[in-house]
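There is one chain below, alone, in structure tokens, taken in the form predicted on its own.
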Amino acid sequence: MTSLTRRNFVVAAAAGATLAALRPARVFAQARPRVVVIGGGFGGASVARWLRRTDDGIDVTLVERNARFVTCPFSNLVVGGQRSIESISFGYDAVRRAGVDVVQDTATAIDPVARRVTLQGGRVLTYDRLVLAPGIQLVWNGIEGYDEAASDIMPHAWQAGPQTLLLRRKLEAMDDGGLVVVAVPDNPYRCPPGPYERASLIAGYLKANKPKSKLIVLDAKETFSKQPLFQEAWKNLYPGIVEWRPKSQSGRVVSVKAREGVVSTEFDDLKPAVANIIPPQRAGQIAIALGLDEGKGFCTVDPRTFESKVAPGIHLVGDAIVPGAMPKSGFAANSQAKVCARAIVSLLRSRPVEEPILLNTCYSYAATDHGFAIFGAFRPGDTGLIVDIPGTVGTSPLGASAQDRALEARYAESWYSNITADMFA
């Protein structure tokens, strides 16, 4: 978590200019333009590599605090016991080989007037364009009683890594016949179908290893992504194991007492053996500290360039933005990053910015041999948000054969191999 605060930003910009008055520089002090990217996930790593692929005359620095990146996509397979954490962890050697200066550090201050980023280790980076890909942060106490300490007892596992393994260990340690609760927040949040994939894969583990157990999905919403496909799978694969409770049926979790093991909805108190509490979310702290979210939790951008609508010269991609019709997904972040990289090159080279087409494909598992997808193409809309292109958005069909579902599960494996290779290989 960066220590950057809103006050740091105000002090840095105190040359008399307001944030709205800042304008991108068009003349560069150095021979080669410089782009700094903060955050090395699906959005940030993709921007860095695609900047170099698009124009190797641009110096690109990627700032990432961790030596290895653990992907949220496929982390549910770790929770369900079908994958290891090592299989979804990636280093940055290939990013360095692509010509990107990868700095393992944390940004602590940004001066958008002087166009400087100060790192915790003391290094100061200058830039002509800055890209923020901070992902999400969890809103502690967005559910009463659910703070960071509570997550050590009732893991969220919504930022892949130690929390993923903690949830897995708790499932392994529970007795047969125990109750598992997965609590899902209201929109918006990272990966809309992710909680339901997790519920499915946990149900698969319970069916195989602890068949007397039950899983309840407590949902703060009335509907969810790929709902007919998930519910068809639960009926066919996990009868009597998975129960989904929407908000109208006492599904919204309002409080937890982690030490007592109690999860409370508006009408019920449950005491599960394992509680997976996914809290509300907002943009990563560095974007919030800069005020790029305008107090709304997520940041608005120009969908042609992904430049902030608040701070010219600063771009954002991935889960931290308001994406309009696009979901918050790894594929979406990767697609946004490529559009952003091309736009930055055009802006730095004083060329017209192309009108982009953005893509999303999101696979989900209900079992390791049972997959399905949602897909779509998107473009900038007249309202300044991303809109879907009519006729392109859809899902896998209901009622498909077991062979077709197994084929889609293999497609999901190929998708994951390809997108991670695009960033890290």
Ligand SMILES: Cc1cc2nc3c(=O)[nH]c(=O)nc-3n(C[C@H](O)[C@H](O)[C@H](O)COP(=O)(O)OP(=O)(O)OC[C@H]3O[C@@H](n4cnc5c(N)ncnc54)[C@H](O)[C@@H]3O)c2cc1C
Contents of the next structure:
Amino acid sequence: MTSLTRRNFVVAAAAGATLAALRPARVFAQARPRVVVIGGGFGGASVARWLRRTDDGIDVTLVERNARFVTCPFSNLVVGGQRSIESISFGYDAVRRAGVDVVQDTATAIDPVARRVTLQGGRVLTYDRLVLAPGIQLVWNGIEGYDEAASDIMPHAWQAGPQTLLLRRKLEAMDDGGLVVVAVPDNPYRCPPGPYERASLIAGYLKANKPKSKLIVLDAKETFSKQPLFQEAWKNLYPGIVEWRPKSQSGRVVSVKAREGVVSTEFDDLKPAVANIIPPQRAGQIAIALGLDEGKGFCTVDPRTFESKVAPGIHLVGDAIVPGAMPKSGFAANSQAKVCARAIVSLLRSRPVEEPILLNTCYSYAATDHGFAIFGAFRPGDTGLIVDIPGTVGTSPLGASAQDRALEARYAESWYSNITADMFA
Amino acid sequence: MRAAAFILSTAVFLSAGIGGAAAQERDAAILANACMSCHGVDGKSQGVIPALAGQDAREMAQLMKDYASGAVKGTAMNFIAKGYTLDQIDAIAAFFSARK
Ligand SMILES: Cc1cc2nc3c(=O)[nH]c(=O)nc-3n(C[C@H](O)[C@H](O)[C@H](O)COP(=O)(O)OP(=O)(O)OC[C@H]3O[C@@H](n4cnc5c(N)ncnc54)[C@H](O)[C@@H]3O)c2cc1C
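The block above covers the form predicted on its own; next, return the form predicted together with the named molecule.
Every chain and every other molecule in the complex is listed next, the one we just looked at coming first.
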């Protein structure tokens, strides 16, 4: 897969055309422009839907390797036993009904000169503009000893699906009094508050079912997203159950020996009953293979069009990009996708690109009736990165009443229904 | 109360400094689409987040301005409403008002 793509890359370079010199083909008024979207998650499914909602004269093909998409948002509720995996899984029937040609396959190579995508099953798709929304890949051995085989024993559950259920089963099988470890990587990674939401919901399960157990969050950082809100909730809801160890207190996991069940930080070896190891991450391989990350792990884009800074005609949204002040969230991917879709239509129809405002909100649960959030509105900044709009970034207040936390938990549910309907209904 | 909030919110938006005339030319969809992640496609919401489709444009715009100024207390909206100029708010309100 990589070699094929690398060859295309070399061919393009040898032809004297650097990627930056490539221009997408002019689209004539009478032709139906063709957009191919790779990845049918929060970014890709949203781009596909919003291209069709904006201009149904455009042919949109969505390439997604899986028949069903399991959302990472709300997957911590599956880990904690508060929700079923079915309730967070979506098929592509409605996407198809909206006029998107959904192809279940894996994109293995991109030829940016011929503007062709090759799929594992042998199909070749041509495009006028291409969108990559492959999400993240896990960096195996980024933590020494943590590879794909190790993740069968110590699940990451950072791509929702079988891994989510594996982590759940391990928690169910654990005896009362066991130690659970959640290992958190350094920034940047998908969903900054996600590990702490997970720790909270696992703690809720332990408190109700295995009250002699303990959970330690081993963190490669010194601070984390919504920290005061999480720590307030841990103190009030799960006293004596959750402990957080920052990097400076030997929190950073440096290696694991999965078979022996050992998790090692800089100064300690732990032997937890259940280890959830969240490894470092980078953009999905299809973007890396084409060099769109310039060796940095994530891809820089124009904040108005989400077009690659390296390869004109190729757009990227979601976790694969350098998002400036936005976090790597499903909400952000959806917001970026809407802007990207409108920009693509403008570019294909020779209209000026509009000036966007993007939004993000990360809701987290400390318990099913205890929600809080971080909010923000964003715009393209002068430096070419996305910046926040002053006054718009902030969190739910500390010390809020139980009713207020319950209300935000219900807002979170409503958000989840609406954003998943935006993509999959 | 409302008048005071209006003056206060005007000051907030002027100081935000994003252009007025240019904003009006712009299609409101690029701004309104972002709201739909929470309020549902075309402002048709499921669950407790209020629906925006078909709301009275003037009332909706006023509420946005009151969220921005803090005159009305909510959760998300006290942060999000601060991201927009008065012109942008009017355009977004007209957009959702027209969705039935
Ligand atoms: C535990 C957890 C909780 C989270 N909670 C929240 C939350 O509450 N709110 C929130 O906003 N965000 C949350 N997130 C973050 C959110 O899941 C991601 O930010 C979001 O999924 C990013 O969207 P994306 O489109 O970039 O990637 P994804 O949604 O992962 O989609 C990528 C898709 O591309 C496909 N793909 C990749 N490569 C190829 C290829 N070559 N060919 C074909 N298909 C391919 C994959 O199969 C996948 O379906 C959470 C994440 C985790 C891990």
